[in-house]
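Below, in structure tokens: the form predicted alone, a single chain.
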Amino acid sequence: MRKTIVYGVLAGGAILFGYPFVWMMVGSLKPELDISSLSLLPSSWSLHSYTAVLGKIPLARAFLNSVLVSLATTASVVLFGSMVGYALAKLNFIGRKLLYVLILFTMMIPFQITLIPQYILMVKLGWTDSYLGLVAPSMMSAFGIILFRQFFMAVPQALIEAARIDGCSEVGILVRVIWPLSRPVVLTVGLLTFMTSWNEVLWPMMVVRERSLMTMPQIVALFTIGGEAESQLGPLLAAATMLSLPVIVAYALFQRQFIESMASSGVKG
């Protein structure tokens, strides 16, 4: 009887959430006038709002620069959070601590404190309508460097010490022998990272005004409050169908890894 409460209750709330983004989903595929309604099922099936969104905005382009922007960021966070988690979590080096302290610092300041003096560097090395000051600001994140350091933490020292012994450096140490053992964490981190730059909109409005350079979300953003939709509900659900399902595919397949690296990251401190 318990196990069947649990159950019900974690059935209604998947329900409970999940039901908004199938509706968002299905209702991208009815007629105009069949959208208001909250039944799941349509009078008949339609592409014309999908038709409609890519015929008045270049979405295939901007969906390119989302998956160029989203996979630097991705790889630099990846990389420079592991060495650095590495070097926190293995290395005995004078202010290691204070080091850390000062990372968990970072995280308490709210990034509209920084947005602006970022912006503003930008705009002194000319980055601005470019890639490289869509990827340069979040190529380090001092989230992903603690669930690497906590992550690292549990390696044994002991492999360590033998690679040492085997004349292994420290960065042959980070590639060969903790990276083998740390696919939970380095998922979590990748998936985290992208979709949170999958997801950015405030920063590149604010340093990108070429069409052609316009990630996913910020175009979809334009294409919503810029009237280009014509008040019409049923493009603005496809651009939302299509800017959240990558997100959706990418945690879908990698959740395992995802609960496993923050189970036991969260644990060890």
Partner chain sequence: MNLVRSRRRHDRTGVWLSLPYVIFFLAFVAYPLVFSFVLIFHRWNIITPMEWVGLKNFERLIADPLFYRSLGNTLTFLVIHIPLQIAVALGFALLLNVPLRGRGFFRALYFLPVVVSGVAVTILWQQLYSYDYGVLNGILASVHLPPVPWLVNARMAMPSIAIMATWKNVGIYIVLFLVGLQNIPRELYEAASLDGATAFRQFRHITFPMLNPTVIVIVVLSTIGGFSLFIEPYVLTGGGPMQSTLSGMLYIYNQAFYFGHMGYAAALGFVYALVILGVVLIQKKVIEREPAT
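We have the form predicted alone; now please give the form predicted in complex with its partner chain.
What follows is just the one chain, with no partners and no other molecules.
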């Protein structure tokens, strides 16, 4: 009896969190007049909404921009994060403690204070309306470094000493001993960074004005508030579906890692 009630509430939750997405996707495939109905079974299927939105905004180009920006950011955060994380965890060098304190300090600064000066820096460097401007300020992440550091602290020192005795260089140890061990933390940091970067919209709205360089969430947001949607629902839902689908697919593949990485990002607070 109690079990039935628990399942009932859980199923209610499933409808609450799942149904809107199903409605969005089905709605994007319905003829315009059908959309506002609650039903998930359209009178007919139609790709009209997709052709309509693709005809109005350069969504394919925005998709490409988003892929490029997210992948470059992710690769950079993982590469540099693992380098600094390894140095902090396993190497002794001048200024190590200071560096660690600076990284913790960086995580505590509310971004509101640096946002406008960062934008002005982009203007001064001439990086507005460029991929560089989109990527540069998120190329390294203090939080990513901390996650790598934590992971590397647990790597047995004996493993590193053994490689050192075998004549492996310090960089060689990182590349040949440490990186092959790092799959879990690379996946955690990588997924978190990719998702954050894919969904980021405030920074692109600041540094990019040129349509051909806009990222997907940015162009979809501007499409929504601009007159281009002509208050038609279908194209909006089609745009929202195309925007969310890549992350939903990634989530379906790496569901456990996504949840774990987000949970670990919550622990920092």
